[in-house]
Amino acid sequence: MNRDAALANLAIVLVRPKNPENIGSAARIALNMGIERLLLVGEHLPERELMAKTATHNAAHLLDRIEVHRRLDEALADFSVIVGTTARHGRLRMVETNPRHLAETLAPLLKSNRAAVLFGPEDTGLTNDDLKFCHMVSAIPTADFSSLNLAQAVAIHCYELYYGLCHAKIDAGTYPQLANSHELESMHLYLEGALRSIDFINDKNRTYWMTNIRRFFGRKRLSSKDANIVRTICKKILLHHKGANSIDPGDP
């Protein structure tokens, strides 16, 4: 696999950005680093002229190809590897990597899988609810004040990914096709339903258990077959407990 093939499977996702100029800057940065898929999660795409101010002429075509989704789960449906970015630390947002090491992790996975790197809005960053979709979280190490401009954060991550993929050594082995986000969300939905049916999860402890369960399966990097096995088992548990008022959660 060459660098260009890996970059073709990589996308930048801007979640509810507030500044149109930052969208233009992100497009310019992504193009400079060989990334040509840009997604936006929000109600609508800002006026093109406002974004074009910082995109420059060379990256203007990316503005016409931005994929707009109202919901994050819809935007991520076909991605199998999802990376969240954050400047904040906390019990529910454990930082697992940084931009420099991120390329080492993604390089072999990009051979067979689409990957998305998420950036949150300028004022708050990604929420815990956004991060639940992520399989790993990246933070940029800083000396003291940890808040960077959105465009700066995109630039640092894109540069490190480009540089890392340029120098990555990937053997000729076969790398598995991982379950995509839609398949994993369906699995999580049935898993939560099954655990509720046996009174393991309730409204009070849901966040704790589902956060840790998501992290566990995220580390395991399930294939589509794996996710379907877990989903099928949970569906059988729910069917078994129908008489106890269990509810089939349905697909997301």
Second form
There are 2 protein chains.
Amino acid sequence: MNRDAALANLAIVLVRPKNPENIGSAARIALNMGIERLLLVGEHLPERELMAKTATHNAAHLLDRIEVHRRLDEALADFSVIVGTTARHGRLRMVETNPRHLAETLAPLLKSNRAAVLFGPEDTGLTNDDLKFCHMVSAIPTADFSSLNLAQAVAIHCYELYYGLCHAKIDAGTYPQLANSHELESMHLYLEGALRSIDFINDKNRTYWMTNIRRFFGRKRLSSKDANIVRTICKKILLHHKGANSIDPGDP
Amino acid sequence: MNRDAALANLAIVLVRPKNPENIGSAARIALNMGIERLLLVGEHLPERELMAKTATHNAAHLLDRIEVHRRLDEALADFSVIVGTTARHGRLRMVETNPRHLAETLAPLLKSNRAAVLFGPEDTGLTNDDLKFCHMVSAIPTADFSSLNLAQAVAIHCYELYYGLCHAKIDAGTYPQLANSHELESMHLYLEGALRSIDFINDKNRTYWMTNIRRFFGRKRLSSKDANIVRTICKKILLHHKGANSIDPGDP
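For comparison with the form predicted alone, please write out the form predicted in complex with a further copy of the same chain.
Full assembly next; the chain just shown is listed first.
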């Protein structure tokens, strides 16, 4: 596999980081590890000077190319593989991995898909609402004491991804083009509408069922075509039950 | 192998770090990765407050246990395996490794030896004079752009050492007790004296030959007994040639 092509499909997404220095540090380590796409979810990019110190001169140009999004769903729209990072193990019913195995998992997928690795704020990490977009979560193995600095967590992940992609043995077969986050979110919206229309879910049990359904589909790695089939069936259910106009959740 | 026993034989040595925040960061990541021995080579420990911010509350107790040494040779006296870290490849005629292979190499050695991993100052890295104590150097693989932050370099090394020691498969055999740095330095002192006494080395070629000899013995991993044999032979040469009293380099 072409390592550089795989690295070009990888992005680091910093979700609401509090400390501008950590953005600079992330830019520096990402560039060191051949990852040049950096996204920030937040109101705006902090003052350049506050980030530039830790980015150092060499990585400063990356700061000018950071993609800023107010909403996580917008940031993730064109990514097909979304990885959350967390310090906590076993709390989530998601595919759990660690940076080393993540690199092995992503290597074949990056042939034809864009992947985003998400890092949450320094104090709280990613929320459940952030994690709902994720197809798997990666936790860095640590001794009993587990509290990694944001910049260090980014460093260890970038290092493992780079190292893993340098050494990955991927056969020449074709790898599936997975649905991107935009297509999946649209599918989930129709799915929720359809499940409401048949009174399977309501405001009380919505979070429980939608979380489980998201994780189920997350594990299954749907292609664009798969997602479209599910979406079309749900649309039909909605049309059949109540007439599409009144409850169409919108076609994002 | 007992992972915790191996980790207890590992130490991180920060050589003349400029930024106290990096000492705090190093303490935090070391503790996360089960490494609790931290040494500082420098005039004195910076103000606690400057380090504590990045160490965070959890790793603060490690700051009180940092061992401070003015001289690197003193810091390293009781270590038998000494690893330098560098961003530059191929410049040195030393055993070169990377953090992943380093963990594999150290795993069996840590059964009966103390190992120190050295990190140089943020701006210049370890000098040749620092590296002369090292038996191998480890460089983090990076893309073309290579300029890692000190705290990130410490993070990646600690992570790999912890991960490697958690997964190392070491058979139950005995592993050699290697000479420690104090014994090796004493040996080198007598060796230099002996080689001078036979006019093999002089002030002009001293650095060249002693560097090569150090690297040769560094690769060979001498036991305490080996080092003592070499030292005793050199002492005999010195005695034989000129009489020990006049040129005895001192018995450290």
